[in-house]
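Quick heads-up: it's one chain on its own, the form predicted alone, in structure tokens.
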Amino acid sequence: MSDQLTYPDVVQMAVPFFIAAILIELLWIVLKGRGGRYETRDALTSLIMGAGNVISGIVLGFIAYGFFMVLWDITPLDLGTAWYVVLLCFVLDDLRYYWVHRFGHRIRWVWASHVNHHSSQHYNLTTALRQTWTGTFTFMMIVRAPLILLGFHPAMVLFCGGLNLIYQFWIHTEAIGRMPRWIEAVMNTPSHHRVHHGRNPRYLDANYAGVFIIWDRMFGTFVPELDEEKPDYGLVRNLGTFNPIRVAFHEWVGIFRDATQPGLTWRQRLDYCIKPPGWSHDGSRDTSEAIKRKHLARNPQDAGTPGFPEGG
């Protein structure tokens, strides 16, 4: 089994494309007067978050890769490097991404790392670069373990993850409406991902896909973008700051404060870490389920429509 397999750093290679695409989108918005909005401080925060993500990867990346290589050393399987193996790895890694992303919205400890990506109230290509600095500490690297144990080389898995990340860049835009129906049926698109970034009750906890929207259709988390309900971007409670330090760490601080409150049981302290965002021991806050229930109480006509299943 080869330990020396290498693939190009496709994310680094794509940086010029990212920059060019941002400039083109900005020019389009200025010339056409539609297709999104840019706010200088917001865009700068996103770019700083992206740079911090790169630095974090350089400083801490050895932890995940070292873990993967330990798994590679113990697995008896090696699927090789044929093109169809890479293709299969890409598809399975996207399924892995779906579940990591879903965990990132349903487990507060993981949300603490992911929340920064949703903190912008704008939706443009710079938002795609608003990435975490603390992903290593969520331990979601464990979800990639089955791929390596099945015989996909760690370098291949990370290469496919890089391609996944590049694909997701272009869907962070309002400049593109809907794609042809067959693309919308199978692939993640700007329309689908706008839903994911919406804080509307209808759009909460939906469309976790990276590349293939089929995972959301399979697992019951797909919600279409409705023409009559434009996504309202940001967090349920927006931060009100462009400070990248606060953007990166505010939820970790919140977990610490909540879990160290006096008078809690150890179970309650743990629940502040692992329950969904919005959970509280006294019911004083709202999870996404509670937000949806309250919306339906005010708008019972929405029951059974996308994002509000019957009996929800």
Second form
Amino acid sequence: MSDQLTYPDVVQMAVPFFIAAILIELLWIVLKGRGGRYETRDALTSLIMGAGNVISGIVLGFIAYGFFMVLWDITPLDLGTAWYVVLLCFVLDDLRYYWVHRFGHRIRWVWASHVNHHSSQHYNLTTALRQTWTGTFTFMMIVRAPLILLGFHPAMVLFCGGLNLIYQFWIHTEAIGRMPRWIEAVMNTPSHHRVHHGRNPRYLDANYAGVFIIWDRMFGTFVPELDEEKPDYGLVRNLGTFNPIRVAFHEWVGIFRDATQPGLTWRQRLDYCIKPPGWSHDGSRDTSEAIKRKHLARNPQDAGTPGFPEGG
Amino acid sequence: MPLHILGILVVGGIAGVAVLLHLLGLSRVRRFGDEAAARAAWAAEFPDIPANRAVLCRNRAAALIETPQGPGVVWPMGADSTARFLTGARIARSRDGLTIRLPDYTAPRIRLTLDPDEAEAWLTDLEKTA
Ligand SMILES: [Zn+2]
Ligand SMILES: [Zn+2]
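Instead of the form predicted alone shown above, give the structure for the form predicted in complex with its partner chain, please.
Now the complete complex, all chains and molecules, led by this one.
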């Protein structure tokens, strides 16, 4: 009866490990005087965002799960529960993560949920826990539909998603420089993910990977961390508040205000929801492409280097 | 894991980490070393709009920025900083300086700690330009 299939809630089980790892990283930074930075209000906000994410999962999780169980009823396929099926599920779910994450940076409706993960100017293990409260409203559970229709049980898919999230915890640190070459080649690492959190023009829209960095290499979004350009963490326009409610909802408020302003066509209203962050109907704001273009205008020698298109 | 154990862990963990950070002295707010630092903090948020002039407040926690597109302010966000234009700002005296309210959901209120005479001067300055 694979309808009754259950896996442990690994993210909840990992909470004590998260706390212990944060204390170890903090101790390391304090003792060594390097390897990252902590600040009280920033860390507190990140941790509250993490707790809110767990609560939102408990409160709203049934929506995605209900959707998945409907698909599971529809599909005639059942791949079973062998270990190699779980392994395959983990790899394919990581591909799913790559695309959801890429949409999260390229579609403002999805960015509205994901933006808060990038809203800290710090990069430490608490940043990993700065997770969205509003993921359900992005409808990105649709991207998991093919997996379930292929015959991976919903509980298995969510189990793999939880493992994926736990993997990504440890890479949110400046205490680790580079991992051995073969690991950097295949896996997402602190170095690769620091690039993803960078607001430097060079590092925008890069390294969407969850566990395996190979997806970025395959789909052309990989940018290596350059020793000569340290990532500057945060948003292109940094927040002026630590209030968790504002951190969680600010981009949704922004979409609402933009899309409901007077004098727009319906197409423009829709575009404020689905175009990349920074799009505006009058060109008064900058998308990541515009930011990169302006950077190249100021620094033409950077054309063709990692993260920038060829000049001309 | 039973929900109440999870709750205790989460609340205790968050409170514990926050108290520890504070005791370690990691709640210190950023200070701008000089006007160049304040200008650089402005440039980090608005790279296209040059800061013609930066006026640091006495405790060096914030600066008024003059730009071709109007006045702005840089102020600390914990150990870091951010910046905004003062378009549509409502500025009022507070007990220890000025409070700036912005029509911006991501930066609704900026509290500046200023000496009384300094607060008066900033207010006059801002009423001229903002
Ligand atoms: Zn991201
Ligand atoms: Zn991250």
